[in-house]
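What follows is a single chain, given as structure tokens, in the form predicted on its own.
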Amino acid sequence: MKKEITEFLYGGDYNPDQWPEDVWENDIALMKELNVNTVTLPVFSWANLQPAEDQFNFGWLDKVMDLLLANQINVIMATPTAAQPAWMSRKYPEMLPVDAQGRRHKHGARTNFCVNSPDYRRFSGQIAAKMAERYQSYPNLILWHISNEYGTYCYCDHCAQKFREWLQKRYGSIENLNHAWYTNFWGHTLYDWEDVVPPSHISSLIPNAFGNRDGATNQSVAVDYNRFMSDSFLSCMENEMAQIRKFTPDIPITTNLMGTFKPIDYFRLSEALDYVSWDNYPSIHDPASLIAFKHDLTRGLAKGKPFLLMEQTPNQQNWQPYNTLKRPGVMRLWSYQAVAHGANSVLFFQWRQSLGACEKYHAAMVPHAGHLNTRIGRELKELGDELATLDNGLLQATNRAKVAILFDWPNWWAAEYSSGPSKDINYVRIVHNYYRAFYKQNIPVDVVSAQADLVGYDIVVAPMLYMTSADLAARIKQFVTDGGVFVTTYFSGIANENDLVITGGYPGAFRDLLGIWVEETDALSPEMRNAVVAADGQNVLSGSYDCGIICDVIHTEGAKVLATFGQDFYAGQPAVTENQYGQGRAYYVATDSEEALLDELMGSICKLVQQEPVLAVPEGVEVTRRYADGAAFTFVLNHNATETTFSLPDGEHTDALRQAPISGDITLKGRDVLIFCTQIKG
């Protein structure tokens, strides 16, 4: 039985080994002042813990652990395996990764190892086991954290051999592999497993083929290598997990993910985790909807359960071109946005600001000034005090949604490795565009995998679902047959799970479901635009909308036309369609349109299935809700810089941050937060 997290976690990464011991007592005093209850350590301390192959140095960490235990501060114990010691790289150079250009790296970066290296796995498993054995009895050890932000691909000979073994397991025979990869194109038929080589810049990847990303001479090979690398990260992580569980089987395990990080299929990686956690580092220009989308994606990785916000910065970052300060209130606002979407922690990187190296200007809870008498210090104090009093019933509370958006990493890879139709195709952008249409209306959304159970949802949206397995297509059709509403877009249903085109006319897997046939696809260059014009006699869309990037030339095969294109030789032909299928409906958007079209279309669909906003509020105010047994916690987040006013629904409500009754009209200051609790039945 895994231990439960019993309070909201507040604190961050602690690196005491970067500081003399006489600073540690001051650290504890400052933590107490901020109500910090949790620290993560020792994330990058492998060099200090193992200064030589046969030498270990845990004395300093023992002192820190004892100090934290004496002051009742929880520990998330991180294995330090994201940065191996220099002696290890020197003595075992094949541990270092080979990049896509065929160059073996030198020591000096982090996550700078071959994820399939037998030596790396031996040493990383060893240090994990020694730490688990040594600290297993500490009652303040609440969570294990494996490595840090996995993500470095390797193309070495060892990975090539492991890739061949992975392919043999997946496809069974070289004949099946040739079929799946369509290798008779360009005469690339494989005769033996040894003919398989990783797709790299010296084999089949085309560097910067589309200006901002690589292409591939065979997308099927590239997608499978990404799948293989995702499985390799999973296997490497499980190697450490197995060692830890020998000594602490009851302590849950996590690793920190990075939202929409392209190289790793996080749905695959998260299958092994007890808690899903992620690092939230938006820029000042990122819309609140994009941050919310990534939180909801993380909750999807956790299969709807609460997740952990493992890292954010209390102020500016250090790696962006312009490292802008977080404006007053933003740190607190974004922290509660995470909690609103399912997080049970607010943790920062890092506790004390480093004196040197590449992150010395990355903000920390304790700045270079060494004290908390700062604007951010006061905000951190306010947040820590509030989280300490927040109803722990919220820890078990979950988000509920009747709308699902499908997000699929292999589909993302395949769509953007593709040599057509346009280099401006951007999977995350279009998925976020559809998510934003619901977000703006405060309609809750689950972001789920292509393997998710669709039963229980009213609406399923799958933007640019380019690569579609027969199983997924069948489940979507059954969902619509049973009364669900399905929405998809251009460049959907085109290829199977191996990126082989589904014959019989686009959109292949969904042609009968959508009641349309795509004859041609027009890729517009940036200066080219078109328009979508609402058709007469329908009550879904009204007016005209700008569009571009992609315009499908389609014919209806039973679908109703909701809008047509306004220009070019396909002017007057369908641009948005609706098709009755079984007891449900399926919608197709044949172009990349402006926000207003998606807002109106998704709004109409929500009305159709009687999906209502969580709460009626002014523009720029986000509302989400988490449900616990007998209670609903509603979060109202004012992302505007100015105050706003709205009305609470009838009933008895409690301000969860102030523990006081609340009702009627509410005025919320700019960038302020309201959380109110309502008792409910069922």
Given for the second form:
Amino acid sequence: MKKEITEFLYGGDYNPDQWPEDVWENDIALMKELNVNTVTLPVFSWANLQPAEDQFNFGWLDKVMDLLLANQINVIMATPTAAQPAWMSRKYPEMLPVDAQGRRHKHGARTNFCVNSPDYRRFSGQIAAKMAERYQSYPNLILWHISNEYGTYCYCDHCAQKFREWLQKRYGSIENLNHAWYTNFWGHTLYDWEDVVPPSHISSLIPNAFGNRDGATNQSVAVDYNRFMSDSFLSCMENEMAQIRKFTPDIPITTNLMGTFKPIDYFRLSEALDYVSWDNYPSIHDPASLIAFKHDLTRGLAKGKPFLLMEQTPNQQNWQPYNTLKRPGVMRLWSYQAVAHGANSVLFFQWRQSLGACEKYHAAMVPHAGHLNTRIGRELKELGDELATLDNGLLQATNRAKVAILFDWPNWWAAEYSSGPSKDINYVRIVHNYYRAFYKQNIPVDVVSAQADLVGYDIVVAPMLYMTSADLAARIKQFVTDGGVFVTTYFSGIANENDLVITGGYPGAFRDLLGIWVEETDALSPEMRNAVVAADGQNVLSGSYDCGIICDVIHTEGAKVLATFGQDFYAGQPAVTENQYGQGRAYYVATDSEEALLDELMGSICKLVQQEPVLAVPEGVEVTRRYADGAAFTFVLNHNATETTFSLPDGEHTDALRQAPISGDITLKGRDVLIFCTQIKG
Amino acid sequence: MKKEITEFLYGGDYNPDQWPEDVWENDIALMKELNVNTVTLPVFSWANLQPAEDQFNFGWLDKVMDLLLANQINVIMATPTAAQPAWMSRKYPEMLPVDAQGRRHKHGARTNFCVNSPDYRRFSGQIAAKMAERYQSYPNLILWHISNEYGTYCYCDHCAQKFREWLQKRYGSIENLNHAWYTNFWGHTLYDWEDVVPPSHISSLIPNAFGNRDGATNQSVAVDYNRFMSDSFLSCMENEMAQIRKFTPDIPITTNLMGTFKPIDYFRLSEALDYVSWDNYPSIHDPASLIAFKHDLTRGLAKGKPFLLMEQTPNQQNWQPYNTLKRPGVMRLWSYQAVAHGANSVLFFQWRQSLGACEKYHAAMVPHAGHLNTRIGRELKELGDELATLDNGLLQATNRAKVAILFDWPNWWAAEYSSGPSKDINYVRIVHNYYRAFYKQNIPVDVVSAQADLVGYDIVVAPMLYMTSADLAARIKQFVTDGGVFVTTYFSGIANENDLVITGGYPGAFRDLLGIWVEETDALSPEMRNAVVAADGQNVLSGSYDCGIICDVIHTEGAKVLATFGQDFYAGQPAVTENQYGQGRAYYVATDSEEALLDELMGSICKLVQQEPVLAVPEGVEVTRRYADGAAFTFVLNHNATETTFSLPDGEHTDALRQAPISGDITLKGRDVLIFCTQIKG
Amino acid sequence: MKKEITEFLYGGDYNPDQWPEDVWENDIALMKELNVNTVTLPVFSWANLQPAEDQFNFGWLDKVMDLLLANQINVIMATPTAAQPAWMSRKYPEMLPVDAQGRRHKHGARTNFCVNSPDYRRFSGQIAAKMAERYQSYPNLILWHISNEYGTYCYCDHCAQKFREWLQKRYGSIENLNHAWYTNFWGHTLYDWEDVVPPSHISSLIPNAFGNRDGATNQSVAVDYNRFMSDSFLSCMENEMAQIRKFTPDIPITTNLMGTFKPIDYFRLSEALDYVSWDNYPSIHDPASLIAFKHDLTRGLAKGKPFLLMEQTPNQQNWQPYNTLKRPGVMRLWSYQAVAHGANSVLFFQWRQSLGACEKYHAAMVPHAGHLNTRIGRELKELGDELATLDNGLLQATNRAKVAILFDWPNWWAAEYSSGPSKDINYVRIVHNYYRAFYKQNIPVDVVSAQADLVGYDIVVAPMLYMTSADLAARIKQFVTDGGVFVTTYFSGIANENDLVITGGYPGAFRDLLGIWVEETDALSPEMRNAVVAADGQNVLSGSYDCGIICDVIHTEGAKVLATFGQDFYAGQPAVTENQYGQGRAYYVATDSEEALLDELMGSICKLVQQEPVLAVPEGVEVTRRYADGAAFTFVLNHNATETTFSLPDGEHTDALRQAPISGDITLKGRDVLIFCTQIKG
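Shown: the form predicted on its own; wanted: the form predicted in complex with a further copy of the same chain:
Every component of the complex follows; first up is the chain already shown.
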């Protein structure tokens, strides 16, 4: 049983080794001023902790730890393994990664190691063990944080060999591998495991073949390399975890994830974690719904349990093309958005702004000016004060949803590696489009994996579920048979888990479930558009909607036609269908449409299963709810720059930030937040 | 004397080794249903035929060949050498190519071998010989097909050495080489053949210096490397051909070309071929005239003889950015367009759609659904039935043209390597622009090489003939002296075959022929435009036309001015000229103009030499004619989506698809085709 | 004391070794026809001068030198070291550079050597010595020209070692280096000089991270590598100079620079030069003000002394995307523009147009046509005749300015390496924007280095002076204290010379001088705009101006607000400020505004310090003045295509091109030039 975290965490990454010791006392004083109760450290300090292969220098960290303990500040202790020391790269050069261009990198930057390197594994395990041994008894050590933002792929000969071993384990025989990879195509039959070559830009990955993403001459191989790399990160992380658990078996462990980060299957990586945490760095054009989606995805990685917001910036970033300031109120608003979706922390990168190197213009809690008498300083102070008063009952409170959106990394990889039908196939975009339709209506959504249990959901939405295992298809069918509503789209049910096409007519895995046959799939170039026109004799859709990118040519096999295409040789043929199947229904959307169609379709489906908004509010206002024992905490987030007004439901509610009863009509200022608590049964 | 092909070939690439044997009987049944009479195989099966250096496995292919023979299906037998087995790359790694970035590639993809590799040549010759020996006596073996879509350049040390040998043969002495390459510029004088370095991105090719194409710091070297590589492909192919001819001297041989494919001088490669064939994969924005141009180019490669359409897709492709469906009728329309321009086959890639790897979403005759009860299945059935009834007299029928358009690969390379005057210089674009002017008027055109005999043509058009040998210039002048009409454009006659400028004033090679001196050549940036304004006192041009990209500043030296520039400091100076020379005339177009100018100019010139359309038809309708002994077959192709009406000429005509007499006004549906046969004398 | 150059130089690069000897006599005749008095040679002839390691072939050059001497043509003798012979690269392959991708280049192109290569230094020193020894006594040898357009960076292991030595010298200890590079960030603490790795694309430079320029994961390292490379070019050049000075200590030495060429700190390189010269190749979209700026920058490199225009093209270039012709009059106009800004030469690349290789379509004085009876030939003749009559008193005449614009290479590098706040930060663009405001008002400007003495200037403008040494900041403050006017902008005063942030609040170095505190810096994406609105109660600015890219959020600390922002949460906060400091004033512009704001602001400031235009003229007319003993030469350049009229000031003036008195109203034709001389005192 791991130790629980018993308060809302507020603070951020702390890098005292960038500063002279005389700054540390000031750090503590300013932390106290802001009500900071937690810091993460020492994320990149390996070189400072291990100056040479046989030398360790923990003295400065001991002092910092003692100072934090004395001031009752929690520590999330990071292993510093995201950047090995320069001497290590020099002495063990095979630790450096080989990129997809075949180039062995030189020391520099960060996450610049071969994830399978035996030397790296040996040294990273060693430093993790040293730290765990040394700091195991600090009572303020609440969480371990392994390395930092894993993600660099390697294509070296050692990785090639590990890949072969991984394949042997997965496929057992070379015959199975040949079948799974369809190697008869283009004469790639393998006769020896040694014949396997990692897919790279000098073997079979095609850089930028389709715009900004990699193409591949064998998608099955490419997807397996992604799986292998995901497993490599997992075992690299577990190597450190094993060392740590020798000393602190009861301290939970996390690593910081990055939302929709394509290179790693986070559902796989998260299996090993005690806590899931992530770093939230939206670009300036990301809508609030996309941030919300990533929070819900992170909660899904945590299997519905509360998670941690490990990093965000108090103000502007530095590595975007344009690093716009967070407007007044936005930092607080987005902090509560994290909590609203299940976060039990508001942590920042970083505590004190660095004076040099590449992130010196990334905002920090203490800016270059060195004091808190700034707009952001005042906002941080207000937020810290509020969080300190938040009811700790919220810590165990969980979000609840009857709608699940399925998100699957291998499917993402496979769909976007696909050569054809269209370069504009974009998995995150379409998943977000469906998510947004629920978000706008304030209907809670869980984001779940392809392995998730679907029982208990009313609606399961799996946009572009291109790659589907037989097991997943069977579970989805059972879900519908038992009365569930399933929604999927074009480019779904096509291929099995090895990216082999499921024979017998598209969408192979779901043809009977959906009651349709997709005879052809048209790919429209950007200047080509079509329309979705609501059919007569149904009350799900009305009106006409612009569409494009993909248009399936469909024959119904039992399904009811909800809308048809408006133009081209398949005008009048089905564009949206509904099929009764067992006790449930399965919907198919055969094209990529404008937002309004999804709003209406998801709205109608929600009405059918009596899913209702958490609260009726004006546009631009987000509402979520977390449920604790006997109480519900409702979060109302006004993303508008201007004030908004809505009515509370009848009943007794308490303003959780002001600890006062509230009721009736509420007016929230632009970017303001209301959290209210309501007693409930169960 | 090679064996003739005695029927229209209908079928496609057949890859039975991708499927279990129990599918093969179904393949035959479906082929029979579609009237398929020909398959191409086994294009990429090297790894399946030669599992190890000393092992061969022909058993499965024997079975397939027997099955095809029993069912009277012709075989185009491909050597499988476009993709060597993985074990071969592993054992002989110098077989793998080095790219222009200096990177030795790893095994993967296809055409991934050094074309000059001795090991590759040895093994590819061996497998070709084995196949020829084994299958020589099959009566249904009608054609050999060497490898597949050659084209990968190599820059390895062995290629460097072969390049030096090639140069020694071409230039004899290092002094000649220094002169031809103008090495005094930038101090590149060579004193030893070993000083020669292939032009690559790490020596002197500049990637993307001018937008999307390579620049070069010495164009003469770069052009010679292209010539050398073209010759390398030729000798690599001939190495296989020599082995095959030991066993089947009377079976013709082809390889599949790709139209305007820049890396290989196809006129050079085609010299060795018994049949010229090509793969027709237009992008969705290619106009019908561009496809027609490529058919005519292929017929030009075949020196006017009928050719083969080796590959096209029955429906969508997979490797375009947007793989739009072929609209109803388009597959049939484009199939007949090939025949109309001289093809004696309609073959597809591929017979049965692959379940895995990178072309699984490329359409096939038998789709993933596994049956023919589809829109495309029905279209294929209709086409197969029609082709089976076509008069075989058409097989020997040839196209005839009095207009020749000159197309030259070394000129293409040199013009587009050129540093200056403009990055928008585009050879295929301008050649197509001139071709289109004839195409729109349904005046037949031959596309001929720089070595072609010009005697017998009324008009020779050589757009942007930048690089001109003395021999070619002399033949063109003789052609005009003898009464021919010659048309050329800006950026012509400038350089000799080594890309050395011809002295004495532009356009050096053609100054006297054209009766002009080009003093300066202005290059306009995209936002700059000028105008071509028809001159008084001539009846060739009228009106005013937008122009840009290049504007020559011209002084006439005997030529008549047909049009002048409308703006800038050379306003009023010649833009289009006509020069009487011997019994003929030579035209010069000094700029890149809008379509209408070329339509009018080529129209006027055709009238002058009494070239008339094959048939008067509405816009968007293409008409060509093939002439057999005593009969002419006229093809009318309605590229419009809507119906069209036209009148047949007087006389007796037979509808060749319906075997019925036709006359008078004809209405063709959108995308429909009419072929009629007319008895003629001679 | 170096020999003076005693006449205006007119001529260009001469490459006789590209031509047979029988052309040389014709060259001389044509030179005489054009009044050419100077040629530069033999720029790239190393391979022709040294056919093998132990062979030299000076015979042909002796003949050329004798011919030139006999015809009284000056020689600027170039060492031919910009392109080593092929045999040398082959024999000493480590002489070839390694690029930022880690690829050792092969022989080809030019400037294709490792600038630190011991072999290259040995051979380049040797050939320089041989030439100096051989031609030392030629009286027409007026100037040495080292190599050509230095600039290729190298990242080889030898350069890495030299970089470490350079760092040891600069920083003394590894501790100092760690501090200067802020290596505690991301764990980059170094314990050994061997730990230093040059910043490259396979260590820590990120190609195209921000659009078209390199990012860097440690800007301090990247800037130091640029400094080290600048010093490497300097020592490489000095190596040749030392050899030359052994034989011709009194002949001045130059190398040809390229204006705002980013890779080399030209202020550093120019320290070693006797003459500063540059090659002027504007792109077709460069405004006249940008060319003027580069001339003034070059004069700044020469510390205000006259400089040489070493290369320009008589007509079109060849390596631009679109090589537009120079319109009639433009070649002459731009030639006089060079002289107007301080050039004592009008030299061209090149004399006779090459027949082959990559610059054959670059215009030359003698074009491919081989004669001068061309538009450009006539323009060159007119110009040569005019220059021959110019008063040689002008040779010593200097430009004088009371306005200095500071330009600093390390600041340029650092500002544009910066990760944040905006990828649109562009140093040359903003410097030119401020320069243009003076240029349009014909107020002379000096462009000065960060080391320049500011005493004597009325106004010093330092746009985007991001990186500031303590010494520079002190000198600027002293300048203002003493009564000067200082103008700076957003993103100034932030970092010290190692790119470490100056603590205590932005703009650290200038906070007290400017009387402001910049609390935050907003970065606007391209679709975001704001406005600068003139404040009440001041008479410097009026109206409202569009702005974007960067907007600082400012608190005044004594400064007067001249304008405020019009929108967003900082609407009404300062956008332009003025601070009284000592006897002077300091201005801050907190955003990137449209042209009109700078015109008005600089205009107002000039009025305050009584800076007036050289001459009142219409728009598009440029006026500069050079001052000799007792005379002022005023240049009036009409950049308009149409004629313009203006009035001469009272007094006696002589038309310097026609040697005739002029006065009163003057009308200049489009692109025409007037130079008039006025007697002055002192």
